[in-house]
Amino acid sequence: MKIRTKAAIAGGAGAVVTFGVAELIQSFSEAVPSIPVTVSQRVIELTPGALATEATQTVGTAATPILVTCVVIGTVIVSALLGALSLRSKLAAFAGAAAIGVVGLVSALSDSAAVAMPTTLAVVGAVLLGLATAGGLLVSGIGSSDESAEAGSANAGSANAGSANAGSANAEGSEGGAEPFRGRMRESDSSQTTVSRGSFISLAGGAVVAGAAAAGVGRFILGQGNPEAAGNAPAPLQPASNTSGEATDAETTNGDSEAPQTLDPPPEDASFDIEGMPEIITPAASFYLIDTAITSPRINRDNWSLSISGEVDNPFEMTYDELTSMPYRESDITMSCVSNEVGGGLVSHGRWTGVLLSDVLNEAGVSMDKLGRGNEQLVGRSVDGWEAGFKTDIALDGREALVAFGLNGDELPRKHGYPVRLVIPGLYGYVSATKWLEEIELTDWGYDVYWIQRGWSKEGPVLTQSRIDTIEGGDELSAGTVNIGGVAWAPTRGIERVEVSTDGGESWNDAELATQLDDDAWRQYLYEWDAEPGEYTIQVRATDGNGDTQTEDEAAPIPSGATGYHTVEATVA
């Protein structure tokens, strides 16, 4: 084995060790956040807009792992190099090494949650491990016998090209004391302790056994401290209460106190009991997900608090047990993602529990008749600083736009937003749905928020939409009735009818709607078709409350949400 190649082994295998206790420390302390998660969510900040749309639009949820994973791989591949690079030049081999510290400790302390004194410590007293690693297998494995063999033809190959000049080679020698060329690579000193090439290999590869089984346990560990990850529900929801019998600035702006708003069970004829079709109400664990934040941020809800700023008359702060306290109420509300294909998966439906956001803005004094261009747009941002921004009329126009601070009867999981996020009928997610709210901004229109300046479109409805779900594309059926069914979705404007086509759209034919919840709901559908043998292509369309029918035309989700009939191929046999 080379030297070269040693010491490449020595230097990935320093930054596996660093890794591995990095996550082993963070998993014991909130203080302290991942290395290899905090780099990839800059990554994410300073990616251009263009190129960050593109990779959403290539890979879809997998981009997050994928850019993790290549962050690990990419800092394991440039710890090698400079590993190799420490036979040249230790000086410039450790000022790489302490760029790449650098990076990850500006890139921790960035975190919202990371405490600067323990995640320094940990960040550095981790390098320092990494280096430690690296350095020790270098020493144990320059100068075993393969490199002094290698050494040694380089000697001999320098003993030879000077023999033709012995004579003056040898008195030189006598004069200055001057040692023959060696060339780059040296013998280490006969008193250097070194090991055998298998033993290098043991050692290197326990080394990065021992890294990666640090970071398994730093993850287990972590997962079985978090609930989610644990698989355990949320806590049940308890709101605060005012018990004192005086008002609240809330019920002094809206009048008398409110009871909160709850609502009973979904009716049995809400949906249909048939193999394939979506539960009613998507569980949380299921609710589905897409987020630029890699890791959920960890927040302690009795240190929260939300600010209503900007163009307002009257900005203020609420606390949790503030916000809890005014009247709130539970609402059915399907949520999509703009970035959805037709007929995917990225669309979901709760029961949200949550103050009306129009109860919030007009504590600030904002009302309709107090909109003008210097608060038209309504900002929500996130702890982690990210941005959705909408019309604010949208707020005021009688939706159940929420505060929401509840999911299905359970606090908010906290990958979807926990303690408080803004949910709001009829509009896509990138626009709207702010996670981790820690401030409401009433500013001007044109402010471009996060994806907008990555080339979304500006204002995000929810477009009429329909899925497929009893049947998927290459089914081999049995002839007779089959059931086609699935759900439909027009947020604020409601589902009135949905066409089911066996034949490519030649014709269609009325499907059986379930009682709609809400027109802020989805609602499933269920065609009974008498299906023969053959090949079908089968297709479904939706038509709103408003009569509009949603278009065949099919577009990609960018920029402003996909379009077209979701379309299924399918044997009768």
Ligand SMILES: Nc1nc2c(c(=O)[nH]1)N[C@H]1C(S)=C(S)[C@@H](COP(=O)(O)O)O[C@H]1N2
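Here the structure is a predicted model, which means the values were calculated and not measured. Numbering follows the first chain given and starts at 1. So that the term is clear: the rigid core is the largest set of C-alpha atoms that superpose within 1.5 Å between two forms. What changes on going to the form predicted in complex with this ligand:
- S89: CA moves 2 Å or more between these two forms after rigid-core fitting.
- Residue displacement note: G20 has its CA displaced by at least 2 Å between these two forms (rigid core superposed).
- A displacement of less than 2 angstroms separates the C-alpha positions of A284 between these two forms, with the rigid core held in common.
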Contents of the next structure:
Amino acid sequence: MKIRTKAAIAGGAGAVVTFGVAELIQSFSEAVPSIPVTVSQRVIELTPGALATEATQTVGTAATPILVTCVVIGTVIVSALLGALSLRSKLAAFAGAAAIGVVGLVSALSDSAAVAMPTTLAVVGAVLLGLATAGGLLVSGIGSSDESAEAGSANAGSANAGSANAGSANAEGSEGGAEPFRGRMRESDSSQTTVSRGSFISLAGGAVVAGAAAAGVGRFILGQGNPEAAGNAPAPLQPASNTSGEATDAETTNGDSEAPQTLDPPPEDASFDIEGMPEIITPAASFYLIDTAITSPRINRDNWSLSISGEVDNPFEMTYDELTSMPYRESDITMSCVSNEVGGGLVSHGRWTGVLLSDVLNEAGVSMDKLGRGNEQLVGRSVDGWEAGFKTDIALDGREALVAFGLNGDELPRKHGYPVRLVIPGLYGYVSATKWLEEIELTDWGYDVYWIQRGWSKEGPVLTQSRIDTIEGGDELSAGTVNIGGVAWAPTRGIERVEVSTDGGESWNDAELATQLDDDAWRQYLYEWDAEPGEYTIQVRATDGNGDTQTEDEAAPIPSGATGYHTVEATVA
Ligand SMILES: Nc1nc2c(c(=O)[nH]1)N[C@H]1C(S)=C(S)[C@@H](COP(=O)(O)O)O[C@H]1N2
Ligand SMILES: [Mo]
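Give me the form predicted in complex with this ligand now, not the form predicted alone.
Below: every chain and molecule of the assembly, starting with the one above.
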């Protein structure tokens, strides 16, 4: 085996050990984040439009596991090159390893969950162990003394020159004194420090296996400690005792304290019991998921607090118990993502438990005339720094804008913002629905939040949309009664009418509407079509509570949300 190959293997093995040890440590301590994950997170933040793509917010989520893998493999490759480099210059190799360590440390420290001291110790310790592994392998595989290393590096140049002339000079198997590089190494190896090729491979392999095993054990422990990964549902909601009706104070603008703390189960006639229809309340486990976080922040709600900051008279902090002791309500709110394509699945309906945003602001002493000004926004900031912002009057115009801590009767799932998030009816998630909320800042409307910086429109009202759920494109249907059904939504405005066309929009038929749960909720529709054999282009369109019908013009999701009619081609036989 070429000496440079051995050196490269030593370097790569060292990196694997570093990652493994770091993963193992972080599985034991919430104060220490995962290095590859935080590095990937920084890459996403520093490359607007690259992974967190400009065209859709969904690709970023799908690409993140690939990104983490690339970070790990890339580091192992660079470390292997550094191992080879160490034959020429130990100093340069050390500097390279140190630089990798610094990138890892800086990334890890900038993570919201990182505590400086344990994180630094963990990263430095893991890097040192990796270096020791690489060094040990180098010594065992190549030779120990500085002299030999220097000899190696001194000869590396000529070895290269030699191999340029005669490519095979360096090849494994070219035994004997003809090869200067190996020849010199052999000499200085008289101290018996090198091991045989077989045992070098076992040593290096052992190091890699140990590193990978450490990472695996770490991941396993994390999985055990994470109830959601273990398949358990979030805990049932048990907010601090709070007798409904005791409103914090009378000034609350839209805080009708009569709002129920829990909703009755949806009435039977709120949904049609037909195949393909989505459940009227989306189970948390199938609620659509969009965010820029590679792993959801782990927040201990006993240490959590919400701060109300910015142009407020007195900056204010509220604990979880304080929040959940305020009058709260359960509200039906359909949420959707601006990235959703026409007919797509990035829309779900939840029963959210939370305190009115206006009540929280009021409690914090934010004066209503300040909020009434048109040129300001409320920016919700997540523990991971992500931000969404909307005009201040949204909090006051009567809609049920919530500081939410429950979904469908349970605590928020970690993926969906545990312990507290914002849910604002009628706004797409990217401008409003901050998960893992830790701060609400009153600031100038001119300030651009995360997705605005990446080309999406500033206001983000949810457009009226409808979807066909019971028929898929290309379906072969049998003649007779065919159920064409699905959902339509126009949060804050409600759905007044849904029409179905089977002839590509030439003629329209009124669909039957299920009972509307709430103006903020999606509404099911059903058109029982008497189908005769033929080819059909089926479409749907909805009219909102203001009497406005969704536009037929087709637009891509970016910048303001996809428009056009959901269209499905079907054959009736
Ligand atoms: N902290 C944080 N909150 C976030 C996001 C995010 O990336 N980070 N994404 C937003 C977007 S674009 C949407 S559509 C909704 C999705 O919420 P869900 O994943 O609970 O369905 O969350 C919003 N809140
Ligand atoms: Mo979104």
